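For reference, the chain that follows is the form predicted alone, supplied as structure tokens.
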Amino acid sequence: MPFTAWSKVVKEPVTIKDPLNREAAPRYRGFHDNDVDECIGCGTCEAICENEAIDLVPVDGIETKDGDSGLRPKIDYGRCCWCALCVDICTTNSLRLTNEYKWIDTDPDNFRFVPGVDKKDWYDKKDGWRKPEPNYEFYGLKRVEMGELHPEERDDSFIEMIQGYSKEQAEAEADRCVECGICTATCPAHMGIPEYIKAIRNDDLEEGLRILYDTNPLPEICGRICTHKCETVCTMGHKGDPISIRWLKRYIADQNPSEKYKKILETDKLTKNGKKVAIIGSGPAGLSAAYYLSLLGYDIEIFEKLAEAGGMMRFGIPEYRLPYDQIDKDVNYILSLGVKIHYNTTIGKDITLEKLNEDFDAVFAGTGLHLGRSTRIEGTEHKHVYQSIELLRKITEGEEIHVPEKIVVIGGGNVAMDITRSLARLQKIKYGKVQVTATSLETEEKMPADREEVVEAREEGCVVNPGWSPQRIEIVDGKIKGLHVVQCLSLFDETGNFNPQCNMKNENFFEADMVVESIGQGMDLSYISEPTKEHLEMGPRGRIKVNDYFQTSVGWLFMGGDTIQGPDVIHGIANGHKAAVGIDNFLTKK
């Protein structure tokens, strides 16, 4: 306005007599500073700079490790526009601009450096650009929730309760990912998980499939019991909620309809090499490995002990949790590429484990962990004390269970809330009421299972008291009273094993008619026979010992799945996928 500048013509003007030592505006946007340990190196101040200024190196002292690719950003001030959307779009919001303006060097080398590893001058001032706050994000920090059955829909009921996600719905959640990879890193099965959530925001489902398919042949039961390791390192998560991958992931696979299958991923043409190989137990490790394999060309045989396929996914998760038809879907995929599996066989009484040396090139095992382990306290002999890992499997079989008016589970894991759970919605169908209790050892803050089994029971009716070590369970009659705890005070020593401490002088009594015990599950390798297991290597924790390809030395026996890695469904997908690619590899080799 010209009458703003007439108005200053009377003032003395002011002359900077030394400029060099002249200060910064309090948010001038000067050199960089970076918080090192705050960074996680994510690089998405590298995508978003539009001269290439930044380049993520690795730094010493600083190791790659869950959740930090271990890299950190290097600024090239012969690029460097100040713009600031480097320090905007941090994650971490660990990356800001000093006010010092000022940097005098002969030798241009120097004007490349990594802020917060090679100290400067300004790096104790405190004045700069940093991301204004609150409500300046370029991304959304609330995940887009997933809509569920509410209790007293669902707590009578094994209708699945997790509803999934809409077109809008998942877009939206996709909209928040910044691709930048810290999740692959993190995945055991290192899914191409940014470029399948940008198939989602590309509304190209199709391709996000056949991402899925890469690393993963089954993403109908991923989708929905995955254990989401990648969402606990997700970028988002420092300052938001992490991104829902797993129900993107679901979102994929709902949306591509089965008989499309071969057509968008193939394969329906496959070429056969004229090899065979068996594999024992239709689990997750043992679907994955026979879905490569096919890939490959080689012809499969899968043997599995129990009436349907599926291992533990079948026949240890609630069909709430995880619907039968889902698993249906990703395993008959699996069996139209020519995979056949011969139920109701069991490896060392139907067939030995010889016999399929001899009639096949080449064997892998996913046998799983299928039996319960117990307590051990006086009274678990009683005909009421079960296992859970029998008890859920009845229930998948429809097989009519014992369900008295008071129960109690041992046990703080996620088969111990599944078992819970489902004996409540079996009591809720029965009697009109729920009377569960869950204890652990484990404190609420330290039980294994995910936080929201804990939540979900509770709203179902359950009740979940950890924090006791069980003692005893009380007879009377014959019949079961209830059992008895005691405070556990701590689980380890300082050596690390496993040694409870416990307060004998807080007892407490949780009263019920039955227990069940959920305190793991344990391996079933009696289909070895003792002249393999002689050439068998053992490793730690009764383990048997394998390459990095699951093979073990005896070289035609590789190994997978919860018995050698896990316990969960994504290690037994990559361990399957990997032994596929030693098999393969040993067979060429032979």
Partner chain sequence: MKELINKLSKDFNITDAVYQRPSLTFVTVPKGVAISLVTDLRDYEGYSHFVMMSCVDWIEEGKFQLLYLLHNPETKTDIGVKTFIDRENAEMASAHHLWKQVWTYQRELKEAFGIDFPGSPRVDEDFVVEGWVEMPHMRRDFDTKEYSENTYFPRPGRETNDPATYMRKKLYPNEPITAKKQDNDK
The other form holds:
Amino acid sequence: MPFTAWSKVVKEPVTIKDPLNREAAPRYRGFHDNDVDECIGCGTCEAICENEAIDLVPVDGIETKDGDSGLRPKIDYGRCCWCALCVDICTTNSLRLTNEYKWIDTDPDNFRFVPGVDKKDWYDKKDGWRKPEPNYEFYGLKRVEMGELHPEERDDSFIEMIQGYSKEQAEAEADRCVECGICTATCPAHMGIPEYIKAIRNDDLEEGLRILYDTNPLPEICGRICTHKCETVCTMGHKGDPISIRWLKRYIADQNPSEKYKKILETDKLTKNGKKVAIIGSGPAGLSAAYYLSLLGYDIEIFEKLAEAGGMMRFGIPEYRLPYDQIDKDVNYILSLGVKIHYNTTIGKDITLEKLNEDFDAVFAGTGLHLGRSTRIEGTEHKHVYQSIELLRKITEGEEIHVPEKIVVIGGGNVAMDITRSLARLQKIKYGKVQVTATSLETEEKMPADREEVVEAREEGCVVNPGWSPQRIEIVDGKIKGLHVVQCLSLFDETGNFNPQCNMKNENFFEADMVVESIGQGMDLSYISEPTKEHLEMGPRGRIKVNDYFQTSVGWLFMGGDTIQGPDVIHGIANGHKAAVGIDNFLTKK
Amino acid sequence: MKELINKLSKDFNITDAVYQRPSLTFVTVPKGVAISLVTDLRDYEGYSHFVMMSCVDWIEEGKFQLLYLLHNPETKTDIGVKTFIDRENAEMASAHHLWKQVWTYQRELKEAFGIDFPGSPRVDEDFVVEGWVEMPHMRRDFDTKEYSENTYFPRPGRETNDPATYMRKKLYPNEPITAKKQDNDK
Amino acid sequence: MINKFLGFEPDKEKLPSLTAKIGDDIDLSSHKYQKIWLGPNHPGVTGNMSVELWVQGNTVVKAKTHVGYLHRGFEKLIERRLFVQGFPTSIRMCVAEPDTNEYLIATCTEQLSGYDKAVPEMAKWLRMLSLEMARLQGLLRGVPGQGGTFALGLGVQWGVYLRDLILDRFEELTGARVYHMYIIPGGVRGLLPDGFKERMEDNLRDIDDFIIRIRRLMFHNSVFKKRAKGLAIVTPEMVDKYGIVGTTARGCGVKRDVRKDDPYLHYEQLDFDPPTDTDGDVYARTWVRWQELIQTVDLIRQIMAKMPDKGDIKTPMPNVLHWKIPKGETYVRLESGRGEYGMYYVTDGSDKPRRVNLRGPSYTHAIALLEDLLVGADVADVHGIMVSLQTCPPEIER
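Give me the form predicted together with the partner chain now, not the form predicted alone.
What follows is the entire complex, opening with the chain shown before.
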């Protein structure tokens, strides 16, 4: 042995004095912890786990609700390799690994546990592996920008402002989806959203169209104006932008030419079962019921009061949001399945409901909300005080409407924004400038309209001034001068009833030559004549009582759409579909 | 690199050449030509370092792709000589006489893919999976997951839920859903 | 062995000639030969592998390498996993330097998907740092480990302590001590923690001291010299014939180093010259590795001095759950502590690789070369020869 071998004899030993309590490095990958309140149980951790060490299990005290599956990851430490891919991919940043690495237990089952739920000693450790920073993502957090017309390009015309995704854009956006399927529960029609997004990724748009039509026969329409509740719960929205589910749906529908629909959807030949169903109203609920009943072999006849099909989709939504040719594409496909439609036919006037009952095996009514509500403040009886819904219909019908230089719109919902922006366009065409003011009871944050609607209205030169309660319309010499308002403090009292409280001292005055009221719509049930009405049970809040399949107490009469749920297009579609199933059950059992 | 490939094309039937990197080229030749091309590259073109031999199973086409990867220490370039052989009764001429380690690769390929190299030393000896009775384990149609499920016994007590299906059962069990999803549930 | 020291040469006339018996015609029933198994325990600092030896007296007349004790089918398992899921499995293909596997799998996927140009600068430097740290911890075990095979265990204790300090740095940087899982497709998984460079410098100073001591302990040691000199000579002619790479090739004067021959990452920005020796025996190989130990410490210092302070660690890439790579194939290599270490990677347009094939130096060193070098060697030197070829069984059987 050389003397070097003795050189460390008198040196201090380098052994760790207390090896059992050696703290691991701050980045160490030890046992899991999960912030169960942040976690939504999307299962992306399970999908990425290369060892299949993660299960999603129900947990006591965590409820399944919109945007939360109620499941939480359970780790099997017999399989885990501590790679922390589950942490890196976590869409809510709730999962992490602590730097605890020592754990002894005699029961092997204890090594399978739900982090954050089952009590463990290391949850108070702050250190451990978290998703690395900065710019370290396993998917795109930013939404692919949608091309739109600039305000100056669009503010004087009704051409469509959203341009739609290109193939590259759609595939890039579809790539962001992690396929958790949390959105499907929230969609009223429970569309197969991850499935059709996958079809886009695979560039199999025919498959995508089939998936769309499984639950939604109006994809062109929904792809443009759906209220996209799915996007509000999208798991990607927790750290970044939610997936543009609505625009992706539109992309599939846009790319499939209508001539090929029948071939793709295999509806060339439908076997008839000889039964007949009448449908009142050609809105989303009626069209949806008509479509699914046709697939089941029923002969369908639709009775439409107006001269064209589409209901509120055509007569309520302005053309710049939903072009008429796109409505026609969806509607014509449904009509091409042999659905008959009688235009300009009003039930109760041209034909009675009882007559329909005699001629048909069942009746579905999707009549919608077409009566404007009034604020009933002083001055609303003036001839230049309009209902938004009436004006929108007239614009669609191409009728000349009164467009003065100064207009005030009362209302903060999407319909109010529609009429505001439509009037702004008409003013721009007529006068070259815009002077529309929209005001609502709700404050800016609580306005029911979609955020982008408010932003776009302002871009187009409209004034949106929320938080005011209308008091009276000032009329001098038979001419409207403007609208008096006071500041609105709150809308609901403690019990949750609608009871606005105002600060009467803070007044304001909006100058105007014309006032439009847009504070909601009511339903018109006058078509239901007395003999039927007697048997019709009513539910809460003046709505008609229906069962799970939208069957009224009358039996042969089914109702759905805005009169029952909503109001929006996607609920109408879901109602129509469910009612079709209900009608089929009702008639096959009879 | 291109010049060399053009020059070789005159003597050898090179059916395809992919220039993956400036220093790495893959050429495809018929089965009968591969060993002569490899020998030529070793003896006359300076590709004296045998990097590796490998096989890819293109089961859809019924072919095995054999690769001889050679390196030239002077020019610091690599050529991968590829050849396709039939998957059924796969057999290839042995190259064990060219480099000392080639027989090891051939022995592994015999075991892992079932490709025979007649004349290669110890080609029939077991290599890494002694006593293996299943099909050659690196073939694409050998399903490792199925094998482990049939061979081993997982500890019971594991069950998982698909979030979307679970939410449907909880929140809307009777609603119509897309057919695609129904298939997945089964 | 003892005979060598006593100067006693046994009379081998009565024994069968050594050279005549090399081959398969060894007749064990003649009672002139004995068969012994070395392994499959950990012989020295390698891994589970066994060598079947036919000996005549102390002398090996025939050897066969047996592998398979560590086979878990990693290449096959990676074929069944998404591109991003490959790296936690790949690291187990070579435990001694796991980072090399991570680097190869990341680089192969990047090259085939066209993201190789997009890897951020910072990530490239961090990849180099972790690769050199891996080399360093391997050498800290391997250089004294060579002494260990000749019963000089003290150096191993010194070396393993210092290796543990490097593992502490790995723990800080990557979150784990041995299976770092640090290099992923597109970049790396973390920046340097605060104060890392200072702590690393402290460790490197300790290693500087160790380098001097181990030189005195091993290379000035007459026992080590006597046993290692002239043992298992690799000649330059054998290099291409057997596919010998790395320090084993450099030990006989053939300068092969992927970092110089086919520079990857930013190795062309570093100042270094791969050490060589001429003898080609166990001593020369160990001496080259000792010099490489000095060089690696220097390279880590250079990397830490030249690397930027901050920057992106990963390039934006498609969603890892749906990431598909077009059909293609590539071969990527790097210089591991044991020599050229490469991966042949084939994709078929799906979201999983079609074929992953690792080329490890041990595949040739520990089978074709070892079996030939062992013939004529003393049984007591078998470990020493195995370790001097840097045998790593997991990379043979994957």
